[in-house]
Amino acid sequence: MTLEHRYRATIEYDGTDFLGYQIQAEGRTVQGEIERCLKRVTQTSVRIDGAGRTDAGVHAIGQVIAFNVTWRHTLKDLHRAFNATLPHDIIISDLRITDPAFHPRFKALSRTYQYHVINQRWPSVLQRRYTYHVQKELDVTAMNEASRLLLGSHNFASFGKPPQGHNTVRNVIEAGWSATSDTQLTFSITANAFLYRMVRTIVGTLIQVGLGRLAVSDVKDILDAQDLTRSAPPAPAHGLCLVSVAYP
């Protein structure tokens, strides 16, 4: 007997050629490609739910989706068919049957993003799609000092807009910079949820601290102002990656 199940998938994608995660009337999106793939594989129209809506150009290695589908074969067969049908810039890294009530956005406890910077004189040709090139040497110590001011529950209206409603309070669990090589820096941030462009705007502001154009104390003043015009412009999308989503 064939039964409908709810499936949970972890997906990776190179966001370079997408207009973002969420399906749109026109243009290529991650959701649109996955739903098109599911229709080819299952011969039915399927709507997927996602953990978050990444912007155009943003990448993911830990985006989580869920969908209901009737499938006559094994889970491995579905996984294999999925990846054989998806375009080259999306892959399903994990697929499993989940609880019928599971929703990747509403059940999530936190999300973790990373932003990658290459800090050297010349850009890197091979990493140009995934790192933001900053030519002048950055003061990582000052950037980390400023990052600590963001920890905890705050009104982050100075760093983004709510995707829906009016609530701009978010709880940041982790935020900090680390050097992955002599020239590469990674900013990692974990929060219960994020505002629209919040991570990129935080990164753009912290880079101004690293360049000496803002003082560490300025970041506290910007946060307290709850005014989006006070922060620096958002860093480019291509340096950002959704790394993981945590669940109970």
Second form
2 protein chains.
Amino acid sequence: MTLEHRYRATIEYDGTDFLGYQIQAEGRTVQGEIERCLKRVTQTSVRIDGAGRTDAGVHAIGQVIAFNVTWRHTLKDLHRAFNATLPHDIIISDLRITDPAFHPRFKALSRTYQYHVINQRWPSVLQRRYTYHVQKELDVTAMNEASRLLLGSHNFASFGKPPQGHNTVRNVIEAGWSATSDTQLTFSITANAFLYRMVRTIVGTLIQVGLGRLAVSDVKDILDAQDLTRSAPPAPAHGLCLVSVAYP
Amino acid sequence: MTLEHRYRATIEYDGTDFLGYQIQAEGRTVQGEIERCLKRVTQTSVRIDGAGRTDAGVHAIGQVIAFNVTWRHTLKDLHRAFNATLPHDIIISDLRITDPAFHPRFKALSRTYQYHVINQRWPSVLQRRYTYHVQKELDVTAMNEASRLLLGSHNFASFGKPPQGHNTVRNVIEAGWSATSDTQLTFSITANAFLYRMVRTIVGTLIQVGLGRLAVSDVKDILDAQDLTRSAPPAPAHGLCLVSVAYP
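Switching conditions: you have the form predicted alone, so give me the form predicted in complex with a further copy of the same chain.
Whole complex next, starting from this chain.
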């Protein structure tokens, strides 16, 4: 009888002090920290699989990872030992035993990201880590009109590069801005999958619409062009958060 | 003709890296940083007056200060120069010329504080700087019942010490808990003025009610006792924020 199981974990991290999710030869990464802690807890080298490779500075409240380990105590004990070992900027909010075939990236049906903007004259020091400051007033109605053009299955080559291969078609299921206070705006977007820097490039472009520097119809033209040089530069990483990943 | 005016500023700060609002012989304080920056901007030593002396670790989005300076350029220029000089964890969100007799503490009609709690099994790393984590489920209804006992003018000696003198009577105008999400609770309290550590001691006591360790009626007994040893220890500083100060 083997005690090896496959585990699925939902993790939250503050991306500020990471070079990104994916492990690198040098520098602090989310994957690297988690693998280091798993090794301390289980005494074996464990490779984890993640749902999405968030960039340097990008946060997550719903990143999903999976890994196989042999553990002779309870699931609660593993969860507690894991969180006690992790640094102060990563936490496992949920841990469960899963199907041996579960893969967080390949089995994902969709991902949801949020991008937070504070739209007022001066930045907010209490929100500076998680919110992008835009000084000039944004036209949220125009930004939402432009967001609707992105809904559905499109070739998003103008908004990002594929992490691998050449397929730049993605299916955007939901996209829109909502005001969470007088000065706080949140962009929520759900798609089957995203290209590299796609959310930040979309946000950067929609903010140009909000500032009146691009018309709503320009976004349609940019999308149709299938040319990355046509979109605006990506909005800064620190406003972005991977909120959830959906599975069957 | 003199160009000296009295200025009133609303300031926001992240209390994490301060020893508190009030200047001290050593250590980083909000008042100390502001006075240092005002000196750099105006080339003269300026003493500022503040509305409330927040403790080490306590945040503010609506602290009010006032000071006299001679400034030969526009108000906008002063505001811009000031914010450009301040460190990343303090910002002046509003600056205006005010009455020469304006004093942020003595003229204040009331102050409003908020205390943020996250009530779930594991802490949230994205909220760890501004929110107190309570693991066991809180009974918000009981906490609100107990909050109502504090409304009105009472001797609050059981909940704090006077900053000066012996008067421990304060008038609580509003106090209550609201849920901002499934797991996030915010306590808002407005009073004419507060005793030293009064909000945190009230919150610490109300959390004991929420955990079922104190009955609602115990809070009435504690209040009536006028004895600081009867209340619970103050809740941690990092959950507290000075939200606003009201003037005639």
